[in-house]
Amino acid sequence: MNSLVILNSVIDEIGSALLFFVNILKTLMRRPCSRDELFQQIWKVTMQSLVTTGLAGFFVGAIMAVQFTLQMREFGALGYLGGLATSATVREVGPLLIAFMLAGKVGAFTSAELGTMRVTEQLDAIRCLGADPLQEIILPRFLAIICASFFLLGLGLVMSIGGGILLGGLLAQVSVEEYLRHIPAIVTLSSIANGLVKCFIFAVILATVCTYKGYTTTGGAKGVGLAVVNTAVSTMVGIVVADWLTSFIADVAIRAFVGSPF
């Protein structure tokens, strides 16, 4: 009985999330939301993560060196360490890292926000004036999160193969030029489509929760907490069961259009 309770919850939960993200959806096709409070957004959205996503890319692309290396080695197979690494970067590390990183800064900060002025009645006061609430508040995050992770997730790929060429010269004795070298060859545009859409839809994922546990949060201060907690845990079920579905459609059609899994 408890797990079907359980199972219910999260029915209804997911149910009223999609149809929150259908409402907003609906409000950017009738009603834009302002230039100025979209790009003070987006700002606010990069400068929060800048710095994290950079130092975490930097040495992602360090680890996915040494651990290419450790493997490489015993093929003799060196001179295809950049391209491999940027390619298992773009495609499945870089996204999720900045998912996370968004998850852990922008998604807690941003349901935070929004819940306390759900609790102390801001957004009721908004509709008072005769604003949509949506419009105002909600959208500009909305879609600052998902306009800034496609520039972090830049940032971080561009970190990552300084972090993978530092970690190749030390290592392996690779030179810079060699590191880069096969890198246009492994990387292709399936690999890049593939990192992009995974980006994409993680962002949607973090902005859809963070804005609709905030929005929705009842229960004073303690609503507050909860509500962060909610955004955290269900952000990262939400992008590892999408980071899953995704990997295994881009396979299937890769392998059916194209032939090879890079």
Given for the second form:
Amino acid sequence: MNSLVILNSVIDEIGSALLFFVNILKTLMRRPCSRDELFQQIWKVTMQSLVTTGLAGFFVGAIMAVQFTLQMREFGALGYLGGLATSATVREVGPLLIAFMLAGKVGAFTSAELGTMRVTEQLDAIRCLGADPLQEIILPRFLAIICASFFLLGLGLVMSIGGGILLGGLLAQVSVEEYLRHIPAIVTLSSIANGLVKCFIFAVILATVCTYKGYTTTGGAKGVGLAVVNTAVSTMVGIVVADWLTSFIADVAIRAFVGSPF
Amino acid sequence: MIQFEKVVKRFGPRTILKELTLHVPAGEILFILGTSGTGKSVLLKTLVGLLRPDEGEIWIDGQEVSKFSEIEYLGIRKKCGMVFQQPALFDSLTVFENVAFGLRRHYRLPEAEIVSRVHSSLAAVHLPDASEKMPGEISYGMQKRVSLARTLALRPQVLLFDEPTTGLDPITTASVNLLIEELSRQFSTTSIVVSHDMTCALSIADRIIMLDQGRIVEEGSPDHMKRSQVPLVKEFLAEVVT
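Moving on from the form predicted alone, please list the structure of the form predicted together with its partner chain.
And the full complex, kicking off with our chain again.
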């Protein structure tokens, strides 16, 4: 009985978040937000995560290089180190890493900011002053998280190649030229498309969850704290589930429309 | 001017407003008193469409508004300005921009007119020099007055105050109460004040309503309330005496 109640509330919550997402899309179609506010938010989100994403990207590249070196040395295939490490980062680790970084920094920040606006009645005040909170407050943050995800993915990838080159050189004596040589051959259009699709889906999940949790906060300071915790948990679970789903669907789709996934 | 006809509002299994009927004529200062959780704030929020009643009708200036869409409610929110329990100022905007916010959204006014209205509204709440400050740089009492100025700038016909003196010291409380009376008389607005403060209600209100568990248990002029035999009113009056 208890687990049924929990399941019911989870389904209810997912349904409400989906309706909220549909309302954001409707608002986007009817009344787009101000361009200045959007650029301001993109700048804020990007700058908030720039250093952590760059650092994380660098070390992911380094970790990939270490892991691939250990296995590929045995096959005498170290020449492919750069290509395989970059392909894995582009297809899987990069989007996932960016999503987790953004969930930790921007997702928590956004839900706390919106939650505070809710409990201090600022969102109600906006409605009373003739504005639509979805258009003025939610939409710029929602779009900014999605746009910033792509910038940060690019940064994370560049940094991961840097990390891979450094560790590849130190650990396996692979030169920069050798590391980069097979990247164009292994990192194909389909790999990039796969990474971009995942990055977009993760960003939409993150943006929806953190704005929804913040917007529907109740119960004062404790409620804001709960909203932040729930945002972190829900986005992590949502992103992992979506990763599994998109890996499967994207592979099938890319095989059908583009060709080999590699 | 404002009529609630058998309004019912529920939150899950709890019924907050129970067939509440209330008439507020134009120009009246009405105080709604009651203990916490009796539906006072809910009453104000249903009036401006922040909450929707489950049953009943709400009439404003001859229009039944309870089924209005969010767009239709914009007109009602121009007429009925609400001052929230919290100052609800936007942290990232200056006091000037906070007060101008509603003017820029509700009306298409020339910038000179906006500047003039913002300054006159800030002067009306005795804060003529605060316009360039950020909300975080001024005291809580001043923030409450800026919030009032923001509502006044829209020149509403109805002013709704949700516990305007909660969290204020006695001196600031007295000045805010004085301001409510002064502004309501000066701009000839209809004012509905939700409060716990019987002392203030007795000195300012034209009429007082006592709400208990979603129902009106007593209503009348301040003199009538002083003579009331309703236990809850007597409890509130006892607080005034002590």
